[in-house]
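First comes one chain, alone, set out as structure tokens in the form predicted on its own.
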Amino acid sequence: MSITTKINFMLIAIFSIALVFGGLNSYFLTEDNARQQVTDQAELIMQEALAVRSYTVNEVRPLLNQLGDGKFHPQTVPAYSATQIANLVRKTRPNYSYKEAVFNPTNPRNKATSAEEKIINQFIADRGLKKLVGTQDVNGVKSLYISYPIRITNPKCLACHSTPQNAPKAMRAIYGDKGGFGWKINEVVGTQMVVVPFTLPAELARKTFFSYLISLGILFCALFLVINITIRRMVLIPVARITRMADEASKGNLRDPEIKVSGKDEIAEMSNAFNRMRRSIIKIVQLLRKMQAQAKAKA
């Protein structure tokens, strides 16, 4: 087996080991980074929803209440406004969904699922819990979620959610008097959730991972080529030349010129040593030929 083949096998073995460990580490890092990126984007949508709720309470509701038309305007409800805005956002970010899930909602579309009820119960059990980030199955798809508690802190909310009798007639005419009542101040009644299918961060991780593998493969091929060319020019060709000249010298052919030496590396030292040995052999051969000539002359 040639030196080149041995070196190539060694390089391939080193690259394979580096690829396995580096690939696994890269995959976990890219998956974490992708998950963090998606989480940050989901957090941004959540903050937008919170801002819309605050804007609705402080800006929209007072203006619509001044109309005095006796009608109930859903636009005055923070949950309604936040959900509508989130639905508009979904047109450009279809993978993201926002929901205000409630045990006992006024609007049936806000009814909490069994998985969402478990999250709400966690907020109820731990009053100091401000946010939950986790995964759950949504229609058989693993999804990442960010969840905030919906806690009744504004007494004005009880005007619509304490008892049916106290709620506006116009609201009951739209939603009925069965849901959204019996709420109490400082009570956790639901959760705001932004949900993203886990396939999104997984897809981002895979794309980044494969890009890394392709880049690493190209880098290895380039290094492989450079190393082989360097070894061939700096080691194999000079060694082959020395080998050929040594073989010729063993056959008595000493007419070839000496090896030209440049540099001060090990190959250069070996070439100089070979040239010295070759000069010594030439002198010995010349001396033997002279002695043979003298012996013939005496005979």
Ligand code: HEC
Second form
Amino acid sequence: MSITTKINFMLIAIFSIALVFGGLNSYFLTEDNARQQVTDQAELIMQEALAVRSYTVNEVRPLLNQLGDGKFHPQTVPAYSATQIANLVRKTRPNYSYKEAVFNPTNPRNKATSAEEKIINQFIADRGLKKLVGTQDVNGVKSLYISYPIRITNPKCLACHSTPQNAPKAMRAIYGDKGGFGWKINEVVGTQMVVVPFTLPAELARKTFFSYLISLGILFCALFLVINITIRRMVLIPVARITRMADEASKGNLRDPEIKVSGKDEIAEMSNAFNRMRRSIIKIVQLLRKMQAQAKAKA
Ligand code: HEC
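Form predicted on its own done; form predicted in complex with the named molecule now:
Everything in the complex follows now, all chains and molecules, and the chain you saw is the first one.
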């Protein structure tokens, strides 16, 4: 096996190891990044929903209550405003959602799905649980969810969510007597949940991964070419020349000119040594021929 083949085999082995380990590492890193990005997005949406809720309570509700028109305005309800705004956002981002999902909702659109019910049950089972993060499939789209428990801690909530009789008449005129009642203090009634799709960051992760593989491939090809050309020019060609001359010398052909030596590397030293050896052989041969001639002359 030639030196180039051996070196090329070694290069391919190193490249394969770099590809497998580097590729896996880059894949997990980009996956991790993507997950972090999605989690950040979800947290941001949650914070925005919480901000809308407190804006409604602190700024919208006091003004609407001044109307005194005897009507119930859902715009005064934080759950309503946060959900409405999230639904407006969904028009351009259909895979993003914010929902206040409860077992027994005032507004039927807030009824928990079976997947959401499972999450609420986890909050009911573990009172210490403050937050749940996980992945789920929403209409075939891999998504991440963040959910918080909705626990009734403020007795004021019961003014509308205890019994229909206690609730404002104007509210019952809109929502009826069926849902959103019977909630108790300290009870977990539902979950506040943000769902964000993985598609965009996953796409980004895939692109980063492939561009890493392509750069590694280009780098390897360049390295392969440079190493092969260098070995050929610096080692193989000079060694082949010395071999050819040694071969000729062994056949007694000592007429070729000496090897031209340039530089000071190991190959140059070997060429110098070879030239010296060749000169000595030439001298010995010349001496032998002279002695032979003298012997002939004497005889
Ligand atoms: C003035 C009456 C009123 C009070 C007080 C009130 N809510 Fe509500 N709540 C409503 C109405 C009406 C809805 C339905 C809004 C809609 O159409 O989305 C609602 C909806 C909700 C929802 C969404 C699920 C559902 O039932 O549709 C949650 C969660 C909720 N309220 C929690 C609370 C909490 C927690 C408090 C106390 C901090 C509270 N509410 C106080 C009237 C009230």
